[in-house]
Each structure stands twice: as C-alpha cells, then as structure tokens.
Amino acid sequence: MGRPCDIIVVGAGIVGCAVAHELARRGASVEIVDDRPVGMGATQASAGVLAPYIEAREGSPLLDLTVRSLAMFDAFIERIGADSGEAIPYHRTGTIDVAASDAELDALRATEAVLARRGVPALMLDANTVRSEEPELTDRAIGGLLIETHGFVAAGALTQALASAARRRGAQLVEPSRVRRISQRHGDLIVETDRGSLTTGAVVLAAGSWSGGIAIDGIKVTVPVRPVRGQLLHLAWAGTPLRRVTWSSRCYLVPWDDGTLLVGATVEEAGFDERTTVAGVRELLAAVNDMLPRASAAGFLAARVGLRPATADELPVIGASIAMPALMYATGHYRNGVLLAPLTAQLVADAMLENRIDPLLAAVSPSRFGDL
C-alpha cells in the first residue's frame, strides 16, 4: 500500500480544519477524514464567542492559552479569508458581563483586578451605565464589566472557510468515513475506517468528543475526552439591537448583523445524546427572558445542539503520543475550540513540521493522563 499523503487529520470540526489548513499552507500533503460533513459536530452549536477574560483566573494555563490565541485572531481571519476567498463574519466589539446581585458584582470586581494586573483594559459600569450601554437589559442589572478586546466570529462560516482554504492549499477531504483504529506498520501509520484503510506518515487526532472511541495500537486507555451537551437557541430579535456579546450568570447573548440573536448555552452530562430537549430550551428561554424582558416577543428560529469535548481538568489535549510519536493529539477543547483554533493549529504544525515544541504544550500534554 502506497503512502498517499504526509498527514491525515481525523476530524473536520473547527480544530481539525484549522490544523489541516496550517499544515497544508506550510507544504504538507494533508487529508481530512470524518464521518460527518465539515463543521457538523460540536462546531454547529458554537456561538463563536472570543472571550478569554470572562472567567479570568491568575495562574490558569487555560487563560494563557486563550489570551495568546485571541491575539492571533485578526491575522488568522485575514489569512483564512484570503486563502478561501470567502467572507467570514467577525467582530471585536467587546463583551459586557452583567451582575444582578452583590455577589456577582464582587466577582466582576475580582476579574477587573486580574485584568488590571495584566494591563488589559476593562471598565466597571454602574447600574445606569450598563443599561445605557445595553438599553434592553433588565432593571435588575446593578452593574457590569466591559471588556473591549473580546469579540465573536461565525463559527460555521469560519470552519467552512478553513476547509475551503485547506483544499486550495492542496488538502483533500476524504469521502465520509468513521475512523475505527490507528495502527503502525513498517514505519507508516494505518488509519482504519469503515470504508477501508488509509496509509500515512503521521496522524492528527482532532475528533472532539469521539476521540476516545478510536482504538490506538499500543495504548490500553484511550484519550479521556467525554461529551458535554450544549444547547443553543437562535432567535429573531425585534428589540433594540445589542451592541456586543452580553453575559449573565445564566446565559450569554450574541447579536448578529441580520438582527438575530444566539442564546447559549446549556452544560449537560448526557453522554452521546445529541437531541435538543424541552428542558434545555426551557432553561435558555427562562434565562434570556430574565436578562431581556422583551425576549418573549422574539421569533423562535431554531434550537441547536453540540457535544463539546471535555477533559477532567477542562484543558485541551495537544501534543505527540508517547506510545506512537507520529500521532499528534489536538482534542478536548471543551468550550474553547473556536477561540483556540489558531493557536492549536500553530502549535501542531510547529511540532510536526519543524520539531519546535512550544513551552505551552507542557500544560496540555497527553502525558498528564498516562502513556497516551
């Protein structure tokens, strides 16, 4: 069996497509394998929020990762737009995190202090100012924290553009097939799918919540990534348009140029159950009505669901396998897949093509879960 490509990327979500594009633009021969169309896993239910500082905690490796990736986004979007020829809706209009109690206000002040130490502009708003910034907010809002560097991107459009950009750079999307096993043979890696076997020099495992279901020769315990269901609502908003992504303790709101509003998101331990549920929709409707009193007049367009790949420490798994060094993990991004896509692609490409191991990889190494 000949070797048709240098690297196979398993997974066609936001992370897999970002990695495939970065590898291909650096000259690697790349194939993408997934049993679903591009972006139809967790990505389809992503609101695309780019907000690392909302829950900023000093000393958190996740904060360092997401902040560095956010700084890459302007150039990332420009590059993908140029390579794909597609427009990608992208805004850096900031976020407001709204407090409705003294405890929530104290938490925002703590976040403001963290950001001040990092030199990140953030502004505490009193009750009048926060409702001046977002007139549709409930009268129960007693303050808020404005972080101007945040933003959002259309996750589905970005993923499609990444796939197009990767193809323009020579990458190929294998016809839909599910990967069952990865093994080694005579110096090559064999990717066994339900449609046959593929031979390659290296593999990137970016299959999200399904990563742990792929058998890997020589590894007794697969990567410990579990699915966490997230439901999201899409509403036709009829009130005053929100200026920016707006958060509360119960939900977040993402305003689009067409006047629609995304409301997210539930966090549910439901295994691989990908159904939208009455309970999930009801929870989000209650949350948005509590935040925006006029939300009851909005049109209901859709409910979406995705399975977010989580690890026990809520950090992604990025790095080479100990048991199979030609296998690179890029999974477990949980709620930060879109935000971490540019950095993950860079870290993976640097390691695989240039043998440059970024110090950040130490915190997200698969070895923290054993001999993976």
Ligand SMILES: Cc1cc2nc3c(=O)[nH]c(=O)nc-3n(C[C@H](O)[C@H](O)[C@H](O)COP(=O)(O)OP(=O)(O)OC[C@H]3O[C@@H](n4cnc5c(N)ncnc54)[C@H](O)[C@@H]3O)c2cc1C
The other form holds:
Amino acid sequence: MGRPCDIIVVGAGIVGCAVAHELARRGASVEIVDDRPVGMGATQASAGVLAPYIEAREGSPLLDLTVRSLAMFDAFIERIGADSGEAIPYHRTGTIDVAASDAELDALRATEAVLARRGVPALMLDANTVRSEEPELTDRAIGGLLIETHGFVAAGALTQALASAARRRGAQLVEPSRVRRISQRHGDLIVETDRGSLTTGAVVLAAGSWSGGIAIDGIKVTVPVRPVRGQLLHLAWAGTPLRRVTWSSRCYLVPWDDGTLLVGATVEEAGFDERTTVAGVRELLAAVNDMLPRASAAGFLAARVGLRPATADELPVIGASIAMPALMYATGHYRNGVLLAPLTAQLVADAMLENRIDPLLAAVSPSRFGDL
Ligand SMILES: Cc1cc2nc3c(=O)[nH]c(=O)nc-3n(C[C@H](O)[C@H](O)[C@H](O)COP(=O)(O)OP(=O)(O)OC[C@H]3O[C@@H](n4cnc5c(N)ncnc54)[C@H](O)[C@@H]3O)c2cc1C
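What would the structure be for the form predicted in complex with the named molecule, rather than the form predicted alone?
Following is the full complex, with the preceding chain placed first.
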C-alpha cells in the first residue's frame, strides 16, 4: 500500500466501477478501494430497470438526469462490452404499466399526455391489447401504458464488466479494505483504511449508503445519505415469458432470457439491516400473485436485499467538495444508480479531468446540504 495514484475511487458498486472505468479510459491512474467484492453493495440486488418516465416526475431534475443517461445506454453497453470482452444482457423492449382501476387508468392517461408533449412514444393499451401483449397477466388489468424506450440490463454483469474494463485500462483494485477517513496533506489526499494509508491526488466517494460513515477532515457534517432497504424475489417462471418489464401499483416484474423473473421491490426504512424478512417476501409474493395468477406455480430461487443510497430530495450527490476540492462525491443514487451510471461517470470525469462543469451538476451539488 502507499503507491501514489492520480485518483482513488472509494466503492466498487456500479457507480464506483463506472466512474473508475471512465477515468482510466481517459488516461488517469486509478485505484478502487472496497471491503466487499465488486458489486456486492446495493448493486447486487438491483433489478436493472431503465425507466425514467416511470421513476421521475415531470419538472424534477431527476427526469433530466435519467433521460440523458438512458440516451447514453446503447453506446455505453457497446463500449463496456468491447472494453471488457464480457457479455452484458441488455434489452430495450419497453415497459408496460398496468392499471387495475379507473383511477390508475386516469393516471396512465395523464402520463401519456405528458409524454406526448415531450415527443416520447407511449401507447395506451385497452384490456384486450394488454392481455394479448402479456397473456399471463390478471384479467383485472383494464388497460396499460406501453413506453417503448425503456429497458433493462443485468446490473451484476454490467458491474463486473465495468470492473474488468477498468482493469484492462490500468485501474487497480486494492486488496479489500474499509476506508475510515480522508484528509489533506501537502497537496495530496490521504485515504486511511483499516489496512493502512493510501496517498493520492484526488478521491471519488462512491460508497453508496455507507458514504456518510467516512470521516472527512475539516468537514463537520458528512454527506447525508441514508439506507432504504429493498427486497426482491427471483423466481423460476414456467408460464409464457413476459415480453418486457411490467409494472403494477404493487410490484414490477423483469423477465430474463433464462426464463426467470425478478419481482421487485420493497421500500423500507430499516437502517443498515441487510437481511431479507418474512414480511418483505410475503408482500412481494402477494403482489406477484395478484398480477400473475399462475405465479404460485413458479419456483422460488432466491430473495435478494440491498440498501438504496437515498438523500432527502431523492437526487444523487455529484460534485466536488467545497472544503476539500480534490474530493468528488458520486453517491446518493437511490432507486436509479444503474440507470444513472453512464451519465455519472461522464459528469465526474469531465469535471475532474477536464474541468468541465455540466449545468446539470447544479441540481445535484453537495453544497445543497451545507459545506460538504
Ligand atoms: C431491490 C433493489 C432494486 C433496485 N432496482 C433498480 C433498478 O431497477 N434500476 C436502477 O437503476 N437502480 C435500481 N436500484 C438502485 C441501485 O441498485 C443503486 O442505486 C445502485 O446500486 C447504487 O450503486 P452504488 O455503487 O452507489 O452503491 P453500492 O452498490 O451500494 O456500492 C457501494 C460500495 O461501497 C462500498 N463501501 C461502503 N463504504 C465503504 C468504505 N468505508 N470503504 C470501502 N468501501 C466502502 C460498499 O462495500 C459497496 O460495495 C435498486 C436497488 C435495490 C436495493
């Protein structure tokens, strides 16, 4: 330990790996520090859904961020696939948001109108069309909204590929260590870990839900990211495969090429407790049974759990620290860390290596939480 490098990235989740790859690709010497294996934080639980028009509200900066990141995804997957030599399951088959009541149908019509004004292709489906698109859905579905541009990606495979691609570009994964403190000394940053200290020119803090646990010298408040637990089921589905990601008011379903189905996800304030629970599994089983009557015949493969890194305004924190300008935050991606990975990597690399500050960074600046 102790070998100086240009930039240390703290956290090997999808955000840290995407940033590390982009920095290394542009020529920086990069080290990644994590006490877990690659992608074993929130990222391993992620459903990998890429759906800005369901996740973000009109008028929120989150919509601008997620729409811009989605537009980068085709090229991102191609680049990471080529750079890593690994296959990344990725589909842009759209989403269907299903309504089971008049109120839900009205809400979908309102979304369709908003999307029409934006020029985004979206189609209201009647009950018959919903069932011809997805024959296994409950006959209580009275309509749906098909949003063609949405999709999904295997978040675990993408993160492994990002780590491999970063390594091929010269980035190094430091032996497993937990970062405790970051301080400044003679123009360098010192990253103190439970295995010793590392010296570097700059740090990217991409530690997800645990970001606030790292002490930053000279900064009284740490970045206010809290864990929001999400549980998700993995089922061996034996019925007609779903064509695309399908949402109801209670859950969403992601159909994989191998015939399995992900059912997500709970949203729970449970602190740093990373256990699956009977209540969580029961809630998801009830929701999927409601949506797919034949779900009770599916095989139960696994229940997954992860801690989404959330902020009070549900926007990420991306930008340089005011008190320690060589420290860059890239955290707080909450429900959309996979979707936002390409854009986050680009914004961070532009700012750190080319001093280009994208106007979008104003909305996600750490300064909105004080002198971080
Ligand atoms: C059930 C569920 C479903 C989801 N579905 C989707 C979805 O469909 N689409 C989507 O876009 N997003 C989804 N998300 C959100 C997404 O998973 C997260 O936003 C994303 O994984 C966050 O990535 P990250 O790299 O910031 O954090 P993480 O993946 O949590 O990585 C942080 C890393 O930092 C490391 N770390 C922490 N502290 C330290 C330290 N002190 N020293 C060293 N290392 C440290 C951790 O070990 C961890 O590996 C979902 C999340 C959950 C839980």
